[in-house]
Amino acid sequence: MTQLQNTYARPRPQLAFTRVCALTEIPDQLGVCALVGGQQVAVFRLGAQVYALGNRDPFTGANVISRGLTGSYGERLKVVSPLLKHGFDLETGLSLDKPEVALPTYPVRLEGGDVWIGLPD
């Protein structure tokens, strides 16, 4: 690797995974809120897939995303905030109404029937 390439290489942050709950404790097509590393995380289950996003609605400042309704927007899976009905892509966190706005997303791991959420260590 040349020195120029080293300049742009960034180490990946280590992730600390926290057990949130058993997968069966999250009703299918719905979300729950978990406190992970001091942050509220909205965790959604759609069949065998689990998604984790920030719980704070960027349009209102209220911690309500976990209470949102899930659905689809074309091929994309979404959650709709219960307050002003803004939609967010479950995979990327991007707002479907204003692409410059996004929710943070978190890595999810399923292990032994449990849901684990990763945050930078």
Contents of the next structure:
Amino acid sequence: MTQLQNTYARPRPQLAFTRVCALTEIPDQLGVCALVGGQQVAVFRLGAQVYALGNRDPFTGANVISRGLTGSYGERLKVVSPLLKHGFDLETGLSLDKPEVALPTYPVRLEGGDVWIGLPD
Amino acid sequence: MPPIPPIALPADPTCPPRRVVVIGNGMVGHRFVESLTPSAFAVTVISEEPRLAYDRVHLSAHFDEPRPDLALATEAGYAALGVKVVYGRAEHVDREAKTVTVRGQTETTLEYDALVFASGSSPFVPPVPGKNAPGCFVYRTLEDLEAIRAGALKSRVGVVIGGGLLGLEAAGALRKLGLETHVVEFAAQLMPAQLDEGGGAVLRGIIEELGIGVHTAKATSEITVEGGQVTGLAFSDGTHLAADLVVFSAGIRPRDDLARACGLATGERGGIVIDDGCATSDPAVYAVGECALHAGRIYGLVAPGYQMARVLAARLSGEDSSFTGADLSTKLKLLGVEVASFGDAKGATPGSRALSLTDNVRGTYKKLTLSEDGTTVLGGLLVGDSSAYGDLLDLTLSQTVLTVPPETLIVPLLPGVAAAPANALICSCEGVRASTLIDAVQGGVCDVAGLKKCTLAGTGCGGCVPQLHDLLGAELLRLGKAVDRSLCEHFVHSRQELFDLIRVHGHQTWNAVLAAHGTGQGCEVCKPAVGSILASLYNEYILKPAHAPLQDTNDAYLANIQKNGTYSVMPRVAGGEITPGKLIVLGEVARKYDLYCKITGGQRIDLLGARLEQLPAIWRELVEAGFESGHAYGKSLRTVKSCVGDTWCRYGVQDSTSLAIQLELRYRGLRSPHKLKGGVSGCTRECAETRGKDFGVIATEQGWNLYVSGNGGVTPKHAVLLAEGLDTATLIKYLDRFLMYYVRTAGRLERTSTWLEKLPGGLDYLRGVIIDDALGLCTELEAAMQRHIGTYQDEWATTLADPDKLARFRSFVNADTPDPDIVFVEEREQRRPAYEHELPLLAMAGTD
Ligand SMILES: Cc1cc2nc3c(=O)[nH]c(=O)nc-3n(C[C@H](O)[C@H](O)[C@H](O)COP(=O)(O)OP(=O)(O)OC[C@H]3O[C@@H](n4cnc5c(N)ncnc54)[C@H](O)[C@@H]3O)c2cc1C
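Pass me the form predicted together with its partner chain as well; I've looked at the form predicted on its own already.
Zooming out: every chain and molecule, the one shown earlier first.
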């Protein structure tokens, strides 16, 4: 699991943070897609919490995760791909259908009402 | 005759498939075709009747209202199996040349490797004078029934000659057609083939109570005719019975004439002689069903025919399988009276003893034939109450030594007595026992449809379906699986319960619903379900901030997502009618944005390949040209398909196009548990294929016929007749009620067909609710529809007017570039998404 949890997901000493949008640009419970250093990042907002994962659906190869529905399973949060309804844990990116599949996750910072996504420098 | 060894299939896969020709497409012929592995054979079916196989066992249901669809086979189904159909009568077989000649509209000669007779039987008409006079009928095919229906219009008194199973069935039909009805039987009692005197007497009592005249021990000597029309029956004892309609039901004769003519062995009293492998005296020719004579016996029931069909299909595939005779036990419901006979029903076994119970209070007769020592059941009869049939048949077939006094087997059960034993036979057509069904439930099957599919129980005569329901419920309960209807982990309610809760409490938002009735944060199941319920109830703009997070991606972007993340655009083309000007607009928009064009089955035009950020611009052009959302993306009304009707068509009897447009515009935007489709045909030729829709309207000279709950897709289903001869206002009233009732009560993602199937009480109940207002709901349902119509808005027009909403239509929140991973290639002069295997090549081409 640690192997698959993309290296970007672990906070590292040298992370470059990019501002992607204002928090208010993401409607509650929904997502948007941001281009960060050439990567497509799906950014979701649930209340005041923001989560960032890879936008590419590994099951179909399409860049659509940001258009998925969010919700919960048990105590945890998830996002469901709009194409074939595969679920992913919002925090870890792990697939709920196939344990060996995961979305990359990205660190998020909220500053002055803006959303910043971190990528290794 | 020496048994003929099975013919093994040639092992060589390059060998061309064997040509199998089947004469007759009745119940057994059809079952045989279905049982063959289609790829291994080239099958041709010869059908003398103008339609493919139908359920003859339930033929009398043709007089029910609504008229059920009895079809067992369809042309499309056969086409899918690669089965060819030739309509006409097989008239000549050349066994030397291995050919069959068929006379239909043209003459066709078919070559065969294997020939199968499935020609069934024909009604026996005793050679009495007057038998061919107008007013005389037989009871075997749908055409016969139509002729009887027409004849009944001109008649007052009907007589059935023959008091057997089919005769009583026919008598029930005449009574249903409103005739004064009589049954004439040559023997001294009714159903002489199955019942003994005691059973016959009780049956007679019940039938006379229904107002049907029973005349036993009467030999008909002549059908009296006057002025070319039947006037009655003259009997050999000199008496006369007045009647203007006569149905012969005096037994059946196997249709073996063609087999006889080509020199196959046939029985003295008819029937094509077959061995245990269903082969005739010619090893390349076979016979199955009612035309076959096996071990001196003809089987006039469908279950043994089905067994033969399976045996033959297995044999032709090189498997070992034999037909060694069948049990003739039957359970029937005649004129509402249950009648069953099993094993040695009449006590023919030497030394056997009888035990019987005549209950003139309940109107039942039960009899057991017991072995000489009284310890085993050899057979029996049940009249008036056949609930013990399964158990008793089982005791008979298994020869179980009784552990209880035999009389306890036929006294009425006290309520609450233990259920059927595990080895009880539940479905006698398919030979399925309770234990098999229980295993299936334990293996995870949780509905009757599933049980039918995996055990075949209930797929024959259907008589055991109520038992399947009971058994399933009991077993699920026992397993503690008590039918879980909760929507998902966040709501313990079914969709219907949630709908009522939301309606009664007046909740307007997801947050209110979740707070009051749910847990957690919702999910992809309950969020869209609640979103749909709120939309059905209040019809607010679905992208309002409170509703937007509930929408599935299609609704969220008012377009249908495709596999590469692009969308399709499909504006409404109500009723499929479009002006040249609008057609040109669609073409121009498609050309401008390079969209792939396809004509849909719902009579509109799909423009595919639009990127998220292109949707608003495309729609702006469409809305300006007068188009509106087609809701192709919603679980909502899609289209109402139509033909050109009497406006253009020389056969049309009403203006189907105008009605289709009116209905589509009336119900547009109605959010429902699943997608909804409609259709209107201008005449019974049904060019709009409306019976494959959730609601279908067919024009007749007498008004509109309304069919409901059909669909195509995974499990095609024909819509059933809800009401006929309606004027437009009544039609719309019923449709309003039907749709709203469905929207309120159906399960999540339940199409109208499954919904109706599960509706307790079925179609009769639905008509009670919709037509007779049995629940007192109609005013409310109509008002709800009126509210929907009054609050309709074009979602795309609303979206285009709202800059906040338009902001969602971007591929990236922080860049105005399109998604670079969407790659198209050209095929047949249009764009399509690149397949994965094409991507590396495209990338290489790009770097050159
Ligand atoms: C009113 C009624 C009620 C019944 N109720 C029951 C019941 O409750 N339970 C039960 O078990 N059985 C019942 N039966 C009997 C049951 O329907 C038959 O056993 C069954 O249909 C036999 O199937 P089959 O395919 O052998 O013959 P059929 O269904 O008669 O089919 C034979 C077909 O072959 C066609 N054909 C014949 N010769 C040619 C030719 N030369 N060329 C082309 N086509 C040809 C015929 O037109 C016909 O369509 C009932 C029958 C009737 C009429």
